[in-house]
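Shown here is one chain on its own, the form predicted on its own, set out as structure tokens.
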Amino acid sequence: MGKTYKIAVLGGDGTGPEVTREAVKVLEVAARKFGFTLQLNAYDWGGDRYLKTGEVLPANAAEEMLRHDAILLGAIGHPEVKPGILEKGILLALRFALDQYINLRPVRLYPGVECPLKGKGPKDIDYVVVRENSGDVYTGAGGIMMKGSPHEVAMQNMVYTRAQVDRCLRWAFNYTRKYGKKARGVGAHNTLALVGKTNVLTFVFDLWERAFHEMGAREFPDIKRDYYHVDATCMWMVKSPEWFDVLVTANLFGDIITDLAAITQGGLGIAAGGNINPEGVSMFEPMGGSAPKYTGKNVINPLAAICAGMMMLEHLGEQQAAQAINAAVSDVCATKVKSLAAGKMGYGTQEVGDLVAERV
């Protein structure tokens, strides 16, 4: 008898209910064929229960969240509800009070993707983001003072301690062990790159730098380490992006470079990530947003959300299912859709779901 999961499913805003559904329907179908059970729990979290209610989350919210395995989200945000409001008091304040410290971004070009990159195809763009995901600027450190005057002042400031350092570094070192290149037989070393700004951010980066190298030397002597300035990492990610295995980062750096890799893997309808607790509770969801413009017209792209479940059977220790996955995404990249662009596929949303269910 298999194991049994539960599972939050958080719908969320505008198209997120519809890819989200696709991504259920992969799911339980993957469950069936490998022996495990997933008990699935939806929660109305989002704009149109913020516009009625005024309430962003319940306060039991992080609390309820604690009760599952892990948590499959859909999409966040809402024309009618101002920038910030659900982002920060759904996304960040589930990340935050869960202590979701890893955010996770495979970048992998699948066969038959349309990829803006000149001459690259699969083998060149398949390589991961290590994002840290509880500090940085996102803490809320700063303010304003004297707003709306001439002298107005903004500060926000961009934070970490050495523990968040730390921990954020062994998760990425490990999981280089474990899935670096070497690890997956497509390189000759497994290499974990730091990404950051030590010429210009001194403070901050000599911290991270100073704790990567001491921690590489003294636990993973086996791990090739290497630095890339941010800046220089975006311009690498358009030329040469086979150069890369395992990216580490800050959270604002982070949120930049993951989306710039979106768009070379054929954009957000194909990009999921996971942000993870490793002792705790994670959330996996699609890198793309809401698009209210499309709800209810079945005509947006559900593959990222099915890849956010992918990671989440990964993380829950389902391989074969996951994999099954990845390889159903693959066939339907190849041979059936013709492109990522919501509807611009040659099949509609619940039928792209159904062409992946059917392959797993």
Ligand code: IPM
Given for the second form:
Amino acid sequence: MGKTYKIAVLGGDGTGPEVTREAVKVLEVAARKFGFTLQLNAYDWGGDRYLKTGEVLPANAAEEMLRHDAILLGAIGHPEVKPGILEKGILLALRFALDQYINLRPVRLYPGVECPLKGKGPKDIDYVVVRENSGDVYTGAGGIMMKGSPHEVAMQNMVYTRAQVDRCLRWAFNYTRKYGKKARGVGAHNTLALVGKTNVLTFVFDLWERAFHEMGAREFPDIKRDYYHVDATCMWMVKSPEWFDVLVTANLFGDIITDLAAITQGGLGIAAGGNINPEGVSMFEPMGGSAPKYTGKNVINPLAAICAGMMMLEHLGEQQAAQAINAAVSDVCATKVKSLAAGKMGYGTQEVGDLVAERV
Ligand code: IPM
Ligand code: MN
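Write the structure block of the form predicted in complex with the named molecule for the protein whose form predicted on its own appears above.
And the full complex, kicking off with our chain again.
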């Protein structure tokens, strides 16, 4: 008998529920084929519920999530709710409450997907960003003083503890050992590169850099270490993405560079990520937003949500099922969808879900 997994499904706002439905469709086909069971519990957390009840998240939300093996999230963001309320109150609140301290963002260009970088193909765009997900300016440390006066002061502090940095780096080194380019048979080394700003942020990235080299030399001598400034990283992501293997970086830089990375892999229609607590409950999501203007039109691309589902299965240990979804997505990109953009796929949202499900 295969295992049973309890999955919390948070469709969220806008097109979130419709892309999540397609991801669930594909996951259920994979479960039948590979002999495991998904027990799905849906939650209506999002903008509509907030507008109706005035509550962003119920008080027992984290407890509720802790009764699951993983979380599948659609998208958060509602046009009638002031920006920040739902993002902070739902997405960031869950990341923090569940201590999902790793944000894993694979950057892979599938065959057949149009890449905005001239002369680059799937062989060139094949790396991973490990974004620290619990510290940095996201902690909310800081404040506004003398608000409204000419002397108003605003501060938002970049905060890291050694323990936070160490746990992220250790996870990134282990990930590199297991999934780096050498481990996957596509390169001579497994390389972990720290992305920072040691030339200006001489406190926070001094800590990161020392921790990185100390840990690497002591515990991971088999892994090649590199360091890049974040601004230069942006340039190379466009010019020479084939240089990269695994990148590790702080929360804000990771947020920014993974949007740039996403566009090089075909955009937010395909990019997915995992908010991981290696010892707890992790949450998988498409990187794109709720795209409210496309809600209910059956035009939004569900592939990113399907890829989030695939990452979830990988995380749960269902490697074969994850590989089958990966192969199916790859084939649908190569032979079916004309473009990854909403309304330009040549198929509707549900049809793209069907195409992937048939291939699994
Ligand atoms: C992301 C998003 C979030 C972030 C926002 C919506 C809070 O941009 O997941 O990358 O900044 O982490
Ligand atoms: Mn982002």
